[in-house]
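Just one chain follows, in the form predicted alone, and it is written as structure tokens.
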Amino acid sequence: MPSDVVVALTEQTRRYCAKEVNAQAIDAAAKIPRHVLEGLAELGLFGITLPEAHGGAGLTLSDACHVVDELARFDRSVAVSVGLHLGLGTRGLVRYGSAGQHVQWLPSLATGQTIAAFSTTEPGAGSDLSTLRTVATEKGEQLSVTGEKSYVTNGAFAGLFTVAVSTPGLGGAQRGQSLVLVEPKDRGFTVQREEHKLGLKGSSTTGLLFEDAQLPRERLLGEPGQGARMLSHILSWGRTLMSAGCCGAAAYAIDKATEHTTQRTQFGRPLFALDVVKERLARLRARHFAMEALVQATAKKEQDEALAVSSLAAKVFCSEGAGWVADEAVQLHGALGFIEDTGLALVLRDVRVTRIFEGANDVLLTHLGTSELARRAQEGPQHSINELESALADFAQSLSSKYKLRVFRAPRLLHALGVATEWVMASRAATDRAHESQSATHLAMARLIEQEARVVVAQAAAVSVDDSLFHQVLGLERPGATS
């Protein structure tokens, strides 16, 4: 449960946005009004998990995800610019930076008088970050930076950018990456145009140039060479804040689906009064259910190295939990749900990237999976408490009885244990957080989410069995050819 500040902090929050943010205008103007991002720093929201020494609130990524998650019940370009903020912008200059660099930074950016910014995509470098072609090299007591970054949330506003780069020879590693402090002002830095965007047009997203940019060697952030290492726990905290985002998302769409359908009138009565429109509405508040407790189980974990993994499966859970919401909700509303005014044309449209930044969901879910079969690797065969945890077990067993250490070469295998272990996860989540509140209502909906799991394990352990009907749909195996 929520501290009572935190609370009383959520209830400001939703306050204060229900009376200035009005996120149809800001789709419209492609732009979050400078009052808007004013109102909410007077609300102390851009130092919430910064430290109470420089000026923040020093509240727990849990504590900020609950904040995230009322954001985005209002506007998600809002969501995701605090939350940016919060998690990959800030984070790493709490944990890694000197005490110099907070002195310098993190007063003005726990106002938001400096909103942060963070970048790690290229044009030729998305979630495979070794191939990062962003150089530091070193001049003196100066670092030399060329490159060229993209997609960036808040570039166009941010006071500080903390950037991912490569840089050989820097700390003893001859292919180390390592993360630098950027200010808008640093000589050979320019910050590109805005992207025209699907959804979350409020947000802004531009590319970062960089022509010898001169930084003085001061702006390393943490051990040189080390930026995988750090990276790893930044990206951790920023998928973890964004899947809060994704379940305020989803938790508007239910509350806009669950008003049509009990005001409508089809044959003679309300929608709702229909079995199949109930059912629906059930599994909505399921998922829901599920999404937010894994998001809490995944923050508690925030000093835990176990964050890393939960990240993951919090990601690709939550979000494709929100895209599942959100259409299913402007299917609720028939005709009317197509249409902008309804605001669920909107949520689809903000929605639809987070399955994609912070991660691409297949990737994420080629690492879930390695992550797993290592884990088992590593403990060995444990008792299982239940069904469903006993067929995950069985299905990555069977997967290294067959395959050997080959399985970890094989994307499409650990893709399938990685969707088996974000459901198995997520229903652990679920029931554990039912247990603790004894509410019969969450029960149901902890049972409901461990009945569809089971089903995705089983269809995931399925598809992994035989991949010779994907070769012949695609035309690169002749039905009865040999190798």
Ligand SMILES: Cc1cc2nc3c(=O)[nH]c(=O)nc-3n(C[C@H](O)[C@H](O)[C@H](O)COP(=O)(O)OP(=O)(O)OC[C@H]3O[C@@H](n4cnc5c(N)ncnc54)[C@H](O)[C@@H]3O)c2cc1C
Second form
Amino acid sequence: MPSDVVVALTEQTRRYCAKEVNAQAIDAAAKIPRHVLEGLAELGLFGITLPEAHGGAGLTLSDACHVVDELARFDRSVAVSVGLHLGLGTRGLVRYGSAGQHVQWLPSLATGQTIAAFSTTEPGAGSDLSTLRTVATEKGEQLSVTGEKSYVTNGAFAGLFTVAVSTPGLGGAQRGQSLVLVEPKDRGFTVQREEHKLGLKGSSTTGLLFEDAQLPRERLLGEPGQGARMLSHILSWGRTLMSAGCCGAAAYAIDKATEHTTQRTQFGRPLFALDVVKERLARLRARHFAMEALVQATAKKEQDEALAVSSLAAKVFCSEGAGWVADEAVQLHGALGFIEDTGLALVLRDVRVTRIFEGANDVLLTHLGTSELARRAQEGPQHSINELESALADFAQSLSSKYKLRVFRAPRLLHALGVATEWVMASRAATDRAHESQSATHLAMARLIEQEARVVVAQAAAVSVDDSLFHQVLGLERPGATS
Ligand SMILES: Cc1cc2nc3c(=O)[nH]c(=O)nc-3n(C[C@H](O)[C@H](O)[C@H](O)COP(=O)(O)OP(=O)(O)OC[C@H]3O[C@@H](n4cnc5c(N)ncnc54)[C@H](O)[C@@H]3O)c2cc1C
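Right, the form predicted alone is done, so what does the form predicted together with the ligand look like?
Full assembly next; the chain just shown is listed first.
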């Protein structure tokens, strides 16, 4: 349950957004009005996760998820801009920054006077971050940075960028990556033009250019050469907050679908009274319940490793869920769903990118499958508490015994295990939340998700390593095949 402070803050945010945030106007102008960002700053939203000692509210990740969820019910561009600041934008500084760096930047970040951005992606390095080409080298007491970055959220108005760079030789690591803090005024650094996007048009997305940019050495964040380890923690926060935004977007779409199907009459009855429509709405609500449960279960994980794994599942489950919910809500509106004024077409466009950014889902699913196998190998056989958990355990066990260590070189198998794991984690979170509340509706929603998860696990477990048909369809020779 959220604390009284968070309930009050969420309520204030709701009242402010209902009055000042117009998602369609933001979409049409492709910009969040200045006064909206200032209003959100006055509410204190940009400082909620920052330490109290530096002007923040010191709230938890779980608290921040409630706020981002609320913002996304009104506008996804606003939710992404604020969520990025609270997660990817400032988490590195809060966790790994020095006392001097904290004093220099946290106070203005907490008031929203400075907005934060975060940059790893490059033209040649998207899903594969091991290939960063933006390089920082030491020149006396300075760092010289050269390279190009892509798709930086908040890029146009950020006052502080956390940037991942390659730092060969720095910190004793031969190859290593590090994080550096960059300000727009830094010599040799320029923010590039705005991208034109399918959705989230109000959020800013720009490239960055470093041309022998000169940074004082104190701009290094944390230990040099430890970039990958720090990124893992920062991305866990970012993905959890982004998942909360997906929940808010889905909640808005479900409310609209419920209202419409109650009011619209066809075949002499409200649509809501039709069996197929009832099933659809029930499944939508159950999915949303599981999404929220998984986000909250994830946000409460304190151990870095547990948070990292759970945030993979939350990110995939919630982004896929939001896309599916938005699409179903459009369907239930019929032609009206296809009309921009209804507001659902915008949700559909806005949420599409959540399956791509902060790690493309297919990549994350393979990571999730890998970590699930590794965990089971480490922990040994476990007592499974129900049929669903047993089905997942059997699937993982069959992969290990059939393919031994070769399974770690079979991405399609790991991906399938990732899908199964994601659903089992969501079902587990939904069941725990339902047992906690003891609400009959919650218990029914958890049962529905468990049923769906069983189907997903069975389908995933039917995956085959035989890819000969795919190769034939694509006209490719199979690796190792002789003609
Ligand atoms: C609106 C927007 C905002 C963004 N904001 C930021 C930001 O603030 N900071 C930042 O650093 N980046 C940001 N990004 C970039 C985003 O994180 C990347 O786009 C994302 O990580 C995917 O990289 P890519 O686009 O290069 O896709 P690629 O790596 O080229 O992959 C393309 C597709 O190939 C498939 N694929 C790739 N690898 C695998 C694999 N191993 N297994 C299976 N399938 C695979 C997937 O289907 C994937 O979607 C943003 C992007 C957008 C669109």
